[in-house]
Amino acid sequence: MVRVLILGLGMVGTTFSVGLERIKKGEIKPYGVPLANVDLGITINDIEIVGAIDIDERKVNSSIYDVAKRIYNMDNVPVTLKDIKVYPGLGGEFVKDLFPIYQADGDHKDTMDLVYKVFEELKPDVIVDVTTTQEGKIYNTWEEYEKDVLAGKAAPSQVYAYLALRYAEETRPVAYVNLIPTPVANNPVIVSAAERVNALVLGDDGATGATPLTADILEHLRERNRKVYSIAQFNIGGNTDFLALTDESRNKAKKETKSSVVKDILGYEAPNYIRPTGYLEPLGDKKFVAMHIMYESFNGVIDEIIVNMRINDSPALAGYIVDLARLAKLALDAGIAGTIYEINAFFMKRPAPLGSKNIARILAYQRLIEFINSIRNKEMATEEEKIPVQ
């Protein structure tokens, strides 16, 4: 079983509940899961939610179920999530512009132990963190990092990716996979604690819609040899993440792991603007991106590429999730420790370890199957050299 605990139940962490619940009954088929037909060794019906973390008071202490149908009014709502429950979190101050937040009792350092409490009662094997943006800094040492999640200086998400190397530590391997903008796994510390605890960290920031897309086109692009002159590449949406990124701080988080695809797949930097750019509550979960390149081809002559689409948000990212947790599960059994570049690369806008470049899609998928076989190949060896020899 692969026991995954959700760090932020907003509309992502909601969607993946519900869908996967819904997979695994066989309602619905695994679309949208990029490796539904890829053999892990570990299948979807595997996947166990053990609860999940969160601010809003609208939903601590309510289920999961509870959240999908009064919250997001979703319709077929599977009954086994009625069984899973929402727990109090971190950090409440650096998002009450945007909804009621969850008041606990004590200090930071109490609600700190409250949720290492639940770390250690719930036992997840993978944390997946899909909480509001933040901005967060990256740390040059331990002790600055360590210095900063104790007085509560230190991004949210950051004071949980602590939390989890504690319980690495003390209790039990575990992964950690950051799927938002704030620097986790490319910050190089948390990525050395994690090596020593046996511990994994994925991420940031995971990148569906326009940006694999983007990265893919500059790709081509930059095989046939064609100079780019300028990318604009904008989304606006209407669901709570959007409304969050109107806050400069974190939207100039986002902003920098998506423009950061740009020199490193073309080699120079050309002129981008390359990031969300509004708040429409109508438009709801169902963002707009619109998408323009400009560049030079045979002979001088001036081409252009225009997108337009329109994106479900939370369901792109929800399910790279039930991937994320079947992956980080298989090179946790497998013994690595750190991050994984080949994982990152492909699901995320800002691949880990820091300095890593963005790569096309279509090249760090296959490098992502050449990793999974690799692994897999080392475990069936392994399970052929159990085998007695008559």
Given for the second form:
Protein chains: 4
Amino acid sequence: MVRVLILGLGMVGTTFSVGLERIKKGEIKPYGVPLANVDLGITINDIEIVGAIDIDERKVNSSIYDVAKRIYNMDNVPVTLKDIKVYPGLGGEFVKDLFPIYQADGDHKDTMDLVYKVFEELKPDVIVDVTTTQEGKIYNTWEEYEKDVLAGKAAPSQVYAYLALRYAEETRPVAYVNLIPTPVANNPVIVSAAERVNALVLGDDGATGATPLTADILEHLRERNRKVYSIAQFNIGGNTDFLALTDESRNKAKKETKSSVVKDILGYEAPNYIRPTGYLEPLGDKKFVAMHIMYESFNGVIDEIIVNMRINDSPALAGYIVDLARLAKLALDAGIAGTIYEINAFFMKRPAPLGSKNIARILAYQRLIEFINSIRNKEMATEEEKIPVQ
Amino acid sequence: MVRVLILGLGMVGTTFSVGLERIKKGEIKPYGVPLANVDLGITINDIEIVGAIDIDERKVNSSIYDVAKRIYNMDNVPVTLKDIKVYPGLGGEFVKDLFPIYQADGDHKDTMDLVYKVFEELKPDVIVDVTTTQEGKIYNTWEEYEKDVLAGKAAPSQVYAYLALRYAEETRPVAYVNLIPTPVANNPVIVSAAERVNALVLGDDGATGATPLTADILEHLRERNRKVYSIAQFNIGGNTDFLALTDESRNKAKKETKSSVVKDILGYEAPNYIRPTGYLEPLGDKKFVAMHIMYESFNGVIDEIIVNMRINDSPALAGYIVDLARLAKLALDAGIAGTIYEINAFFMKRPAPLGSKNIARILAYQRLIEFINSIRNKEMATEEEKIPVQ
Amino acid sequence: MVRVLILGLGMVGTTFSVGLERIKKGEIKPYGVPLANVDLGITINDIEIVGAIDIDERKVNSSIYDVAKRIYNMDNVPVTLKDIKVYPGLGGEFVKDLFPIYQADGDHKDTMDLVYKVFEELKPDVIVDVTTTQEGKIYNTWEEYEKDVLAGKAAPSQVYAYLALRYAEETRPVAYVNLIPTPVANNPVIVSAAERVNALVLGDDGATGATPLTADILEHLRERNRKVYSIAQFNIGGNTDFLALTDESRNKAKKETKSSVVKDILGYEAPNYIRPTGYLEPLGDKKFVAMHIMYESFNGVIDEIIVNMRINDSPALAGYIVDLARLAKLALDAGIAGTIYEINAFFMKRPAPLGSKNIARILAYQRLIEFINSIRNKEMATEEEKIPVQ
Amino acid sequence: MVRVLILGLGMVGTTFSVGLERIKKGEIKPYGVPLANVDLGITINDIEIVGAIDIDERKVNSSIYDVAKRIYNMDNVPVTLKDIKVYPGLGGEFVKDLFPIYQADGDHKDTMDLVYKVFEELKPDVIVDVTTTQEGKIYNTWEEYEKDVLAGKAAPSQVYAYLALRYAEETRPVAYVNLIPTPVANNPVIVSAAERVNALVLGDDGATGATPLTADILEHLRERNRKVYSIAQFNIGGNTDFLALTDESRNKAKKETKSSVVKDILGYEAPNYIRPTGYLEPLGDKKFVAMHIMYESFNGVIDEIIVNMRINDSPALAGYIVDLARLAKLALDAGIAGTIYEINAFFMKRPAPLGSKNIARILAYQRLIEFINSIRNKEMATEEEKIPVQ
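Given the form predicted alone above, produce the structure of the same protein in the form predicted together with a further copy of the same chain.
Complete assembly follows, chain above in first position.
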């Protein structure tokens, strides 16, 4: 059993909930779940969503079922989601430009206590962060971090992570999986603390969309020693994520993540323009991506690749959560604390720990499979040990 | 030193010659040469083109320099190519619809003898086949193969390979590198014979263009368990290769190669339409590729990827030859005979031996690097052995 | 009131039926109906479908409602279609590779009589031909045509047209609107006969999909005196239309139509490859189009345009039928017989009469509007005349 | 003879100069010159470039030949350009972030006098403005305008236009052709003044690139009553124009022009994101455009069109200048003053006079041809009058 708590019940969290329950009912196949056919010892059916946290006043105190139907007009919403509640969260002041905020009594400290109580009550193994992107600092010391957290100056994700660490220390091991660009797993002070308290912090920024495909295309070019001259990549969509990014500071956070891929993989700084470009409401959750890559090949010729994509943003990330929840539990059970590059390198745009490189996704997948095998082999060895030799 | 003989001095062979000499002169960087930055022990400067064989009467008895300038209007042709001669070849009857054929005296047997004498005279280490694609059989027995070869019924590439095997037996080890779709390395009787006579046969069908990128994109989708619904891939170009493929039987050979990639990588038969589509003279050597992939992701959504490419056909393959020549020599020196999947899997669309699977190119690259390291390590171990311990 | 009979109840005919009734109910807006906002004197509500003719045994004697639901799995099918019947047609032997054929009693002559009786019974004003494409001859004399028709050697559309002419002569004026590539309106003997019997023949080959857009893009380039070097256009889809075109002779009919556009508009023969390329079942009725245009602009530079489309094939044509039915009736009422270039030039890929040129669609639209105005003005003048001057 | 003075000798002005001279020499065909095959009475050979004005210190006092060779590394530069000089201009303070500015003696007033003297000396018929885009106001009164011009607060183009008006008043009729977004012809006070002094002001913002094609595609959709849901259009390039637009205020000027097209043509506000998106130096003058249009067609289906372009920015506009110079002279000779919508509607993104609508380019072309014919017919009538009847 893997008990999952969702932070931020937007399109991603809701799609994860709906899709997971539909798979468990046998209504759909687990397409878009990367490791659906890999034996992790923990099955998709083992995942149980225990609750969600949000600050949108239209969602708080409602059920996931209700959010899926009323806010997102989704079809085929399983009734099992009627029993899963949405609890009030923190950080409303960061997103009040985007939707109506639930007004809780008390100050920042009170809200933190409230959230912590939800953790204690729901007893999650895995806390998945799919809240709205905010700029966040990288802290040099625990004291600095704690000070900002308590003063309400840290990014909401960093406050949630702080509470998760406390919960790990006081209650039970937990994994915090951060899928947004805000640096959590890339904050060394957070990872060190996680090591101390037997928590796991995975992240940052779920690698769906055009960026992971770009990574593999760049690797493809690198392996042929083609000299990349320029990369342009435009993204436009109509969901809240794109709307949020029309705010310049949020967009900046996103752009940096994406550009670093180029140098990590090619080994040199190819001029590039890679960023979420605009918001166009009618596109909805299915974004449009246009990419142009120009490179030099043998004997000085110039080639060009153009990629256009029409891809559903939220389901891609939702599918990853199914595996991240299982992998996180697997690692916790194996006694691993801190962060795990092998998982981050495949699933994240900015794989922790801080300073790690992006590698081609196809290579990251190989490393992930090896990592899984090594844990599974140890598990089995341990099982065997337990079996009394006659 | 690697002595290279080119079979078929078309755009690919000529571009290889010009690009190689320009790199050796330091005039251009070795972009498009996959392993330019990998230490093979054999450098690009070690490659020496010893001659070319063709059956186009405008080319025979001329120099590579002359062909590059007069037939292909190339710029920057190094004068070193003035000394490299074009010798008459065999199989003219297969391509008389495409260009004027050099008329040699004597019958098929005489022509074979003539070609064999060229082999003996030029002493190649590596024979590279970039002749025009022809349909070719897969032979069940050596006798059947030899009979067709001697009767002039085998595809020209298969006749050249036969002569190469004789040359290996009678003169010195040689590698035959087949870059066209005609089955040579995929002919088990040829590979077995190669093993016997210390020859190497690599092939078939150089993997440039859209197919290897498609392989990596499909692997990318497979690793996310996205269900591919359909793949359409159109190719159109204006070089002789495309002109030749307007002949239905030649096109069939090409189409089969390409489609097999889908099942090999995805593990299931996704409906696909992948083939060279047409000839449009003004496009020249820079072909246009359009690809559409539709797949199902998490929670039943449908995504689409469209790829458009404008890529120079001949230079891509020419760049591969630089490495294949070096790898073939490296393997011959290490005493390897027969064929080598690790090389074929990266460089070829239909990697020999017959029945081998296509794997994603990014994975094939890893295996290739491991293969190179294993040979290089053995070499060094042997070197050390030779050093007398004091 | 415009009484419409549909020949060939495939995706197009069915979509037309469903869409028309939904618009009449006010359920959807008339998007995709070109002249929805132009006053023709005849409204969309005036159109009444009186029946359909088909030769698919799964459809004959069923209702349009039933075909829409059972064969095409359509949603939102209006119940008003339950009352509209599908009658048996002719030409089954031409399409027996595609679907099960309804077996009627009697020979070809009997079948013709049967169809004629349906005409007499249903009393259509407009007969719309959306049957499966077949090769068809252009006849030099009426005798030749009649001979082939009676012998069952003419294309089915040409037999239907023959019956329509007889119906016009014996019963009432009728318009035959041919939306498939088979030459009907491009057959001078048929048009001449139509003039004699007060019938109208419009056609051939409804101009939806990429071709009309290509026409406008080429006009755009021509008006800037850009020299077009090459045009490649690929089409792939998964409906019966594409399946039918995997038959080489049917494809040939289609390809010729498309290529003629280039010279008609540019004024010179730009090398082109424009044709339906393949069949890929999962694409369904929504085809994928890829187009590449390369041209020279000022001071010798080369530019390129790539167009990719994902377009629903059948609804585009179905929307045209709504207007063609109204325009045909308008013209019949105005006493026009033969064919009308102004209508064909906008709606058809091969606008009749034979030998007419394709013009840019945007220009054709202007001429169409002028034609409509001239008829409407005459109508009004006549109205005024009728009013007794006091 | 048409005497042309170029304001701003950037890529466009230089390409115009080089291309024009090459056409006059018969070295290249006049591709990219829209009306090359239309008889205007004034031929391309009649155009004479009399000088250029710039403020880049690397260009001032040099020749056009020198600028073409040294700054833009162009090939095939005709030696006739050695005799055409580059004179110092005004407005350096607006572009000092982009290149080194020529430092003239004296204040703004002195510089204006200097430019005016160049006008008087070179005696242009047509002054073509291809300077760098700057934000510019629309003035309510001549006094306001004059005050800003004299104070150096108006955009440079508006100052040049002011001087052109004075030149028309004091010396000879002149046409000012503004090809940048800064409002000149869209300034009613300037057009009124032009009417008074027998000057012509054409503009604003040359309609090359993706926008005019988008206009025609939108018209194509409108004429089929397809409901456009959204339009995304990205542009990225590596020339000074794109570099300049990384400055937010310059970009804003450009974006507004582009978006207005949508409503003008469709008749409703389809959500759109249309703007120059970024700067990527390796793309050079050949920009990359990606466009996505989504619309509803018949029976509620959704279609999509994706357009990707690789187009040379400067030559497209340079080719227009060849015609604009000739048309401007034709109109001046015919005694027309003020501005001419028929010319602007085809060549400009924001056709003057202020408040005019954009129409589809294919329709604008028809109106342009009619305008030309009407002038030419009058000319001929006048010619005939002059011929004494015997």
